[in-house]
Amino acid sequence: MLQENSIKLSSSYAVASKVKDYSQLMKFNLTFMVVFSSVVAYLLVPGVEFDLIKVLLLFAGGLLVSGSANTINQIWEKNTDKLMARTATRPLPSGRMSETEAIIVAAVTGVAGFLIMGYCFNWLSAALSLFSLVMYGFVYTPWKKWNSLAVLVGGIPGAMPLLIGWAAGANNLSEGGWSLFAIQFLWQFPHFWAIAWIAHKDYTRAGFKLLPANGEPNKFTALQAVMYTLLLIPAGVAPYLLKITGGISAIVAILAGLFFLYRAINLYRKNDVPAARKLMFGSYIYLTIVQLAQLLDKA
């Protein structure tokens, strides 16, 4: 009985060391907030309604194409994370997982993802979807060794569940769809330069060139910071302009942007990593408000 106890155990431990291993492999929890910017906008779409079946559809298919991206870029950057300290323990760098199975499990999560916005929204969507994983795994991922536009070529595909979301919702990529991209294109700048700010040493030894100029954290990085938070006010009430959405949601977005904006200005000042840190959960407050008041506040 004790040896059976002791078997069944065992065999629990290791299922659930493989499901936290592979929602690592696939960054569940950064996934969980990019798909929820998709179904924020698919439910933005002018005579979309709620409907909970469609949006567990949606919130699968971004889960699995996105989960499917970030699995090529770990299988990419396998011997970089063993140099940072943050990154070191996942599966393939610890040698928990092989690679043969990360490619696998890329391979069919991106494949069920596709299909699933395919059959269960429309192709445009879908293929938008293909573009974004092409775009993350294949371009931006080997570029941020190349030099800091990886950036502005990251931004694209981390933009693009706000069209893929319009796209299943209206099937068409019209300007309420880009609008929304552009809020989110934006905001991508202050968040990722603070990011690579508070881990400039951890990403230097990795060789990742992602801060603007010459690669240093310094006063010229966040005045970069402060241009894109600047842009995102008005980006920020171009939803209203193209009424889909109401007056509420504009003043918030306002608001907001000066909230984001003070967080870059303060890091222009202060030009260290606690400012730094300050901006990056500034970003997550701001994107947060902005799409919960975009959703409340829909036209």
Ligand SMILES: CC(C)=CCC/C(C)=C/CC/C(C)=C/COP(=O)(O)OP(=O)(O)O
Given for the second form:
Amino acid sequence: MLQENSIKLSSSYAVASKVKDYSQLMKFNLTFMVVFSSVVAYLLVPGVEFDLIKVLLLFAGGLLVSGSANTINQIWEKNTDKLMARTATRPLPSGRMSETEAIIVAAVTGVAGFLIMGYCFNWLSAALSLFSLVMYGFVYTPWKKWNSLAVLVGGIPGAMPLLIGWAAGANNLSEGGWSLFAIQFLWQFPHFWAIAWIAHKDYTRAGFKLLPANGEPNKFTALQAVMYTLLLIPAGVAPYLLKITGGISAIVAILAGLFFLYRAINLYRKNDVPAARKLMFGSYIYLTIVQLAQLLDKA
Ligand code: HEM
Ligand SMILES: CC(C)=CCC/C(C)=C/CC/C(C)=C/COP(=O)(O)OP(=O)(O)O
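Having seen the form predicted alone, could you give me the form predicted in complex with the ligand?
In what comes next, the whole complex appears, and the chain from above leads the way.
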């Protein structure tokens, strides 16, 4: 009886730790936010009505493709991830998962996500998903080792989920989709530089130079972050000007933009890790609020 209970306990522990490994492998939080942005774009397409099944399918397709892309990223980075405190406990660098298992996961999820997008939506959205996966897994990831331009390159797959969602609903790439793409594209720079500022020692140890001009965290980095948060304010109004969203969400985007700008200016003034951390959290707050407001305020 006692033995039976302990077998049950250890097998449920094994299941829980496998779930955790898979969640780390697909970078669940990041992937969730990416997929949420895709669903928002889909639902903002003029004429698209809320349909739970479609939304769930888009969630599933996005989760699978983005999960696959993140798995490919971690296969490449197994050795450098071992060198950073932030990433050393991931399943591959810690040795909890074999590379073969990760390759199988990446292939199965990538193909499944691509097919869901193609059969349940259209082949334009499937092709864009594949393009994003290749850009992230096979262009951005190796590029990270060369220079900081990688962040610009990574910004393309990072913002593509909006075009994928738009294409899933509209079967075209009209201005509305691009205006949503622009917001997430610009957003990523302050988002990432705040993170790279906090984790600077980790990145240096692993040989990554991802701050602007291969630099150190300093006023120049902060100024670049200020510039992008500033650009986000007009970009945030574009979906309203294109009659995709209403006036209230445009006001929310301006206010959230001012808040994000304030946090970037604060980093410029203070030049320290606590200010960078505030900017990083500010980035999550900004994007969540703006995309929720857009979703609730469809024109
Ligand atoms: C150039 C593009 C991007 C770069 C270089 C980048 C980089 C990073 C890095 C290095 C982390 C890890 C932080 C940590 O370990 O504490 C991170 C976290 C995160 N990123 Fe990004 N990111 C980019 C784009 C995006 C996009 C497009 C989204 C979603 C829309 C996003 C959402 C997130 C979220 C939610 C987290 C937190 C993950 C967690 O706490 O588990 N990122 N990002
Ligand atoms: C539809 C589709 C395929 C979308 C791809 C979406 C995606 C994965 C976007 C993330 C963008 C990005 C550059 C993240 C940073 O990775 P990193 O390698 O700098 O992070 P790390 O150091 O934590 O591994």
